[in-house]
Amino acid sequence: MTKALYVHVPFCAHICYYCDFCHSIYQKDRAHRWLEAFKREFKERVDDEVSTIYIGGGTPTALDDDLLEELLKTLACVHDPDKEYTIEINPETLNAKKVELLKRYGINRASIGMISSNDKELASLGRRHSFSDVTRTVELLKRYGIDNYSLDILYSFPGETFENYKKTIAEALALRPKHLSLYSLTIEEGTLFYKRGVEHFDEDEEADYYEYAKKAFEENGLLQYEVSNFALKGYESKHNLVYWHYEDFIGLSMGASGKIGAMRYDNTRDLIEYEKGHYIKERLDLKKEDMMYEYLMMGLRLNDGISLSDFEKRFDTSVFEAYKKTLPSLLESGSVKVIDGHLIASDLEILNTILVDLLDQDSE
């Protein structure tokens, strides 16, 4: 079975107020040392085919042009060109050198942190770059032949109002995506915004945001097809689609986690431990019961659920059985519905009511 690739590059030119995934400040030297680390571990690690690569980060393109170069000539023996091939662009960090570099070297999909079209709220968020730095980002894109590119926005911030949101949304839609990812501010520990006591919005508020840009996007053409992510038809994400049908998956570099079988792991994030060769810090064995629970947890996120026929293809036995519990109140409730051969969380919204319900099948 052929599997998706996440490649992590753990530096950004700045760091976010909200951002707790691996990073650090872009230092070229240190950039070189890891590098050269990731190029061993890609060679010990991926020996067959991929589905899909995704570079994320971090800031992929807060590397130099010469080490974004030697990156990408890394994984071109693993590149389907007919196969999608995605990073994860900040456009304070962008040029026309490395848009040709990506170009040349196959990548097909752009993931765009536009975040706000208000230049005071991204400043407010620790970005640096404008919202001209967005549609500059695309015109660049757009001038290479990169037209599937998707744009990531953030809401439940503070100091956000629904005026501007309202017109981060329209801009949004006016750079004609294919993609739209959309997330709700979320305070993690580590971050400068937990050290500040900084505070989202209440759950009412955060649902008149979520559900305004959801009938604005879909007004568009963008459908909703998993909780946070709308596309037009076709342009799905593939990548996060392996991820949300529970398919196996390998994390490569400083950060990254993967799934491969019943075991999920995570890498270190020390650098010095990664250039001596001890990528994986932590193994999990799954058990059967861990397998099917996270089946549910990434399928229902999605519009279409869970195939009922795979869950009982993957683990010997129909969700009815496994969650007799707990299933069929959530039925006779209508927070699921059964269609299509498909298990269906009614309302996106209350997934997190719908899981917690099902998690109770182990206590009962």
Contents of the next structure:
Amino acid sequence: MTKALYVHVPFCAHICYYCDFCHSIYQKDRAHRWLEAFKREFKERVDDEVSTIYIGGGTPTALDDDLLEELLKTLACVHDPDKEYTIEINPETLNAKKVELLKRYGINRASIGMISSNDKELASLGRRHSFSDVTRTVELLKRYGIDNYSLDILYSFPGETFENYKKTIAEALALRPKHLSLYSLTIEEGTLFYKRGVEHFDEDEEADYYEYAKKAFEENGLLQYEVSNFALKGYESKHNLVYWHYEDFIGLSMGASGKIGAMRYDNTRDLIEYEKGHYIKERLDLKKEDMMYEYLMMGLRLNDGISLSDFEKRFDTSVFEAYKKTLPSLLESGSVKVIDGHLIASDLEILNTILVDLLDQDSE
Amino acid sequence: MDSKHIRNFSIIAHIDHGKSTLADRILEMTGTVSKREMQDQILDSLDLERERGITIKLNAVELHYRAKDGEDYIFHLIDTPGHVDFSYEVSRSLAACDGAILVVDATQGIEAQTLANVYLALDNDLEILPVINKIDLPNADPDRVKKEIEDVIGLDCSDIPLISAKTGEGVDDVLEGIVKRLPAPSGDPKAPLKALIFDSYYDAYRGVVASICIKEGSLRVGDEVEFMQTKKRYEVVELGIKNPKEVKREVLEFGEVGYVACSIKSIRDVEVGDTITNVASPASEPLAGYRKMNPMVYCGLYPTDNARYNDLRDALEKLQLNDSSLTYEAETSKALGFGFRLGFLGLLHMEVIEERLEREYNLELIATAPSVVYHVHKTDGTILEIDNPALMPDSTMIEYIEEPYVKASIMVPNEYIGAIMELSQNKRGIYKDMQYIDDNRNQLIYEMPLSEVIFEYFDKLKSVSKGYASLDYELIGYRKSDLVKMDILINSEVVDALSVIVHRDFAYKRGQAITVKLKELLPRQQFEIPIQAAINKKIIARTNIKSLRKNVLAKCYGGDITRKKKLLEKQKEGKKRMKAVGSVSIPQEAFMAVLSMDDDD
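Provide the structure of the form predicted in complex with the partner chain, given the form predicted on its own shown above.
Entire complex below, previous chain first.
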């Protein structure tokens, strides 16, 4: 069975206006304490082979070089060159020294927070980098032979214009990424945007933006494989596919989550608790119905949907039997369809309506 | 006790002027309820009453008071509902009294309901003892209010008690005032029995328990009695008074206020305003003022989940046990399925019942827009009473339609008169009169259709007057109006539960407003949905709800599962509160939108 490893770096040099991930402002002494605790957690909790490694955040590259190296050194024992090994990069934090470190410790995939190609827009979102930082980052990565990189693009944020957006899409494509993630802005509670009462983008415009980019990406060979993700053939994120296939993943460090069999957990976000070795804050034992629903909730995000045979193998029942109350009408209305042994959502852009209907299955 | 030492009275006031607080203080200061037992506002026993600050079910309590002259008195404090929906019930409980304490807020002065209640009290020949409450508030202006009471109502305010029901200050003056200024019951203790029923409730063990006041003669356990309006006869099983706990008695004498139980099974057999007399030596005439109570407002009520129809029926049965003014009968809607058409005394009554059904019986309901009863005169000479717009006959069969009108009295500070007039005109009001109250305020009199008053009028009145206007209204009869039925089509199908009766002159504007409002309220679906308003199958307004294009979680990775699942569950809860009509989900607000006259917001 595949098992992915996610490591969360809970620090950022600053906080973006729309971000609600687990983070605190980077301070070296705190980061140092965190890293010591992390090494203990890693030792205690990872004894097995892992299939992929993903270092996310926060801002992993906000760590000072020595701490970054220490982190990479810790993880080195579970890595081998065949595995996908990704790190998230904020463009303003990268320099030659850091890329050299990444390369040395086997990182073979980078996810770059490009967000927009317009510096004014970047500033309005609380980003601290300019677009030139993005091109510089890409150059650096290429120079060190890390040419499997993905770009994150954000859209439907306040003040964005379609003209700027088109430019962002074109600039992103010009950087020849192997992979792109395209996210609409979600105004999450606790973010600065939420506190400011920022209003949601017009639904139709949001759809227009999305469809424009999707078309442009696909013309350049970057095919959609998940709601927000596009890749050249063969460059789909193996790590993220583990989530969408609802396979097991270990999340390590503060604020990370994991799933092992019929149990999901969330780690603590509190450094003091974390240092005490109280890593897991909440443990959730899943019933079969929960797992079946989560399987669909994640799997239907993929263009390939879910495999009928895999579902049956996992749950000892067919999806049609398990969802006999809700699936027939969804099939009838054409909201979902069966193609090549897969159950597929017909329109990923309105996936929630399907997922909400499916929730009705276990209401009685 | 000698009836000269009895005082039967009510407290009357505009809402929030402190009626219930004063009642509490009186209970406390006469030792009826100890401070420790004191639950704030003890007379308002329904949770909802306490929350909304209104009294719905009545209560009467017996209090003992030793006056400063050394004599002992018995007071019967009879509570009255504080809302215009229940004005008949108010009038009957006032009829049980000989006097009334009029509470006026020292910061607000006279309001519409103050006057309405005073008129009801005067109609019932009550002596009125005015008191000015809330003198502890910094903006209290008792002198101005005193002058208002003298000028507007014409009551003598030379020794008016100035009180704070909250702190208890001045309340002893009220108690003395009751003794000195309010009369003892008048009537003949030896005459044949006349007992006035002013309230009733259902008790699982004793059947219907009626609150009564002995106006003439006396009543004894074991007596055979007749209810003079319903003509039904019973044997008296139990008598008693409340203090406020029930205390059984063998006999209720002239002037006393208490309760009677005769093993009556249905609350419908005990009508407020009816007179109980003795079969052995009957009174020749019942007491005056009896009226049969008829619902004024109707609406359809449907469970969002059709499977809960029986639960709704059971709940209605239970509620009706204690509420004789609530009527219901089964009805079917093409759009909403099986449900009930309910009749209410007014909009507040409707809201209270809906809220109780949802809260106490855990039902999720769709209520259609409230409707009045229309008199439809058909070309064949017959007359239909229509309380559901969907049932309006085809226009070719209608000669004319009549609708109920009310006289609305609005009290308002001068600066808002213009706004109120405009609002009332838009509600088809006919200006009748404007009376000067004081330098600042006037009373406007309008005649307007009840249908326009029951929905949004009060709220709008409050909003255009920054909360200063107050309203009272009474039914004045039926009048001919140029009314038409407007149908609403969603996805090209008439949704019968959204049909509404409108005045022809306002139809186009209303059709526009309704379709636009529905467009805002209906969630987008996977397909485009046309919304149309039609009169006699002719489309007069239309708009489209564009199809849903984006409803998906942008990010959903391993760490997001719990949170994003909750988000979906929330969406599902929202959907559960809607009614699926064909392939379209309609939220509750949409059914109210048909009465909305907003086209601006």
